[in-house]
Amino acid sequence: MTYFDTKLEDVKILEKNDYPKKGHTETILRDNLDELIKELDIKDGASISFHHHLRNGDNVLVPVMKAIAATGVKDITLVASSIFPSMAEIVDLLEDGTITNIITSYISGPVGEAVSHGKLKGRIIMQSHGGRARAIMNGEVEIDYAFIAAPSCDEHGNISGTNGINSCGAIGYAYSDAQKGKTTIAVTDYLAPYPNYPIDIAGEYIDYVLKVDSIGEKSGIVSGTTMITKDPVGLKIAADTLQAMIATGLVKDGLSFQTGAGGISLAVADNLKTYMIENNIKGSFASGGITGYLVDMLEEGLFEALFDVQCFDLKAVESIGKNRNHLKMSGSMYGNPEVSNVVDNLDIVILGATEIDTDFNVNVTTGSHGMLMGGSGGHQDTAFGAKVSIIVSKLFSSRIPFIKDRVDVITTPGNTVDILVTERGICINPLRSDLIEKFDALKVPHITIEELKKIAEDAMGKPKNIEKTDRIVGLSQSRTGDILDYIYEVK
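Structure of the chain above on its own, please, the form predicted on its own.
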């Protein structure tokens, strides 16, 4: 009630005995997972969310889902930002109907294989990181219960990723869950004194704090390849990629840049570092999942700042606690297409791929046997947002050609992919005639993707078709919510 249109003489003045009583709203503290799950009284059909900043070291998702399953609840929609091999135990929950649907940005290991073989009774929706944040923030995806793996938390629910025995640095993908979850639970193994600072997620969003023995092992953050390749083929690709980057005209003062944690991508970053030092170039920012290699570039003054949504190694975790210009960001700030975001300000992004087709569509969702073993993560977000997106890959891998007539699943649409660099040549998307002109002017050699495909097939033949059923087990979604492709059950 505003009282602006009310006669002042009609406004009731509180009597002394009616004054509001002094008191505080408390976050509820619990120390027993099974009892908390019973207290929450989760119903059939609920949606349960988790984030993945401990990656393969996470020990929150599995215990929580097993505790929920023990109550007999069915038809859960699992809204996990990523699913890793360490979460294999939830395969049983797919088979018994506890989990019916999954929404995620990345999936690998036994859970991905189970979904590919039809063990999920409903469907899986594969989103990008920015698309996930968009869908949660605008209400397209509703979360009934959000469980936040909190490296540290005080009794009032203030969460920090910087402190605690399992500090993981940035926890950007948990922000939207905390803000939009109808009931939000911070799960922590480090109950910090109040106030727990620096605060990443404020206690105002937290309903319960659950103290457990362990939320996992932060050493599991370093899962997958996070070392510069030593393979001569990979090093050639990285060197050629630097030449392609230079040819775009974007490697200059003010450069904004993102690369992944794969061996070739890190070699590209290392080459870029040397080039920037030799040519006295200072960039504006690097972004994404941050590695120690980008931390080195920050500390050597090659970038003004880092925007970090998740730490890919422990050096990045250490950096975020000491470097004031190593900035944390939410998944929404990173790539939500409905708000001002970081990826739309990128100059160049370096990305990997499982396969690419002659329309430059990229698949990082399924592997050579058609099974789920990855996902967009920030792939399609950055490809769309960056001025130039560059795919780096070997042309041959395990005797399976990399270029196809049509990828198995479209993760990132071809109209957002600009350049492909392999050991046998550089291809430029015909849609980017401006880049073709720049490369030609500098006499940087490039060939068509059709020519590169022929080179591969002449050497190795055409790949065999993947045997699949007619059953659709999932959908590949664009960052804006449109459907890019179907995901079929593998025989």
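Just so it is clear, the structure is predicted and the values come from calculations on it, not from any experiment. Positions refer to the first chain, counted from 1. Here, rigid core means the biggest group of C-alpha atoms that superpose within 1.5 Å across both forms. Compared with the form predicted in complex with a further copy of the same chain:
- After superposing the rigid core, the Cα of residue 470 is displaced by less than 2 Å between these two forms.
- Residue 11: CA moves 2 Å or more between these two forms after rigid-core fitting.
Please supply the corresponding structure for the form predicted in complex with a further copy of the same chain (the preceding block corresponds to the form predicted on its own).
Coming up is the bare chain, nothing alongside it.
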């Protein structure tokens, strides 16, 4: 350290006239987006980050990026934790060269289609939520400007997701951006009295507070299915999934559990709830994006605590404001593989899949025809961390084949995917001979994934290969930083 390099006698003592002047720092509060963008003096090639806690209701990413584009800045790397259909206007900024590269964990809608159609001049890097946190926290991804949608913020930068017109609860994915962004801007439509609390991100990490009319619409948090399925096929899968969970031996006191917000996943949670009540089982924690179903389980004492990185519905938002054991966590704490994280403590995770292959690799990044319409989110992280990862899916849900020889894009490596539950049978990854033994001992039927694939192909025919060009438009990244797969342009 430089403190010890100079001889003490040679250390210069500050002259009285040079003492730092007493007085208050200038205000960091701004009220005009365009003027702030000018003040920031963003250069070509800068990286700009956003978090996605308002999901499809976000109205920060698009206005900020349009304001930046209006200054003529080019060659931006957009580091957005997720990109939703409501952000369609970004397509223009890919085409005019404002945005050259994208790093994200989820992309759906027009922007994803535009990228798949080769409209991005650079490339897209698809990360997991934990991989994003890892890369930002360790400096692999540098953020020049972090714009943080803040449901509430005081004039000194203390952000709370709990207060405000658009309170969205947990804002876990924004922590890394606030801590590591070289310049950080809280964008808020609710300027709270100082001090704003509970403090999620402290003012010490915020350089500017921008007051705007609206950061979006919190009802947009609830996107996709966040209701228990009523479809009998889905309900059968959910019932079989509970049996599979029980067969693993992990459904007992101390259970830790994560499930998504899809209709079948929520039905699994509902079945689990009943089973835990009937068998007087008290779990340790549930984690992830949190829904009201998990809040109910918390409030009924079925879990000691919830670890919440983002609220998936407004009941979760309400709970995080009042339940002491509904804990907020950062994206890094959730799934950063380089630190002590929550996914490593999971017993069971229930996940969806767009496709799976005979190596148990899962694709949730691209959909039919290879179009970008998703991404890992926490898929890869939880599959890796959980003692048992279970994919739940209908075998026959559309004309699109579900089991393939090789998925279009590897989102989650097959060595971390343990069980597949469909309406036509349960498959166990052969790597998990321990699980196969347990299922056999309990006489829970299962078949090989090759057998299940044959059942599907006998009914639907062999899947055709997706037609793609030779041009690579992006990469699917492992949470550890390695590259798992190419993403190709779609014809």
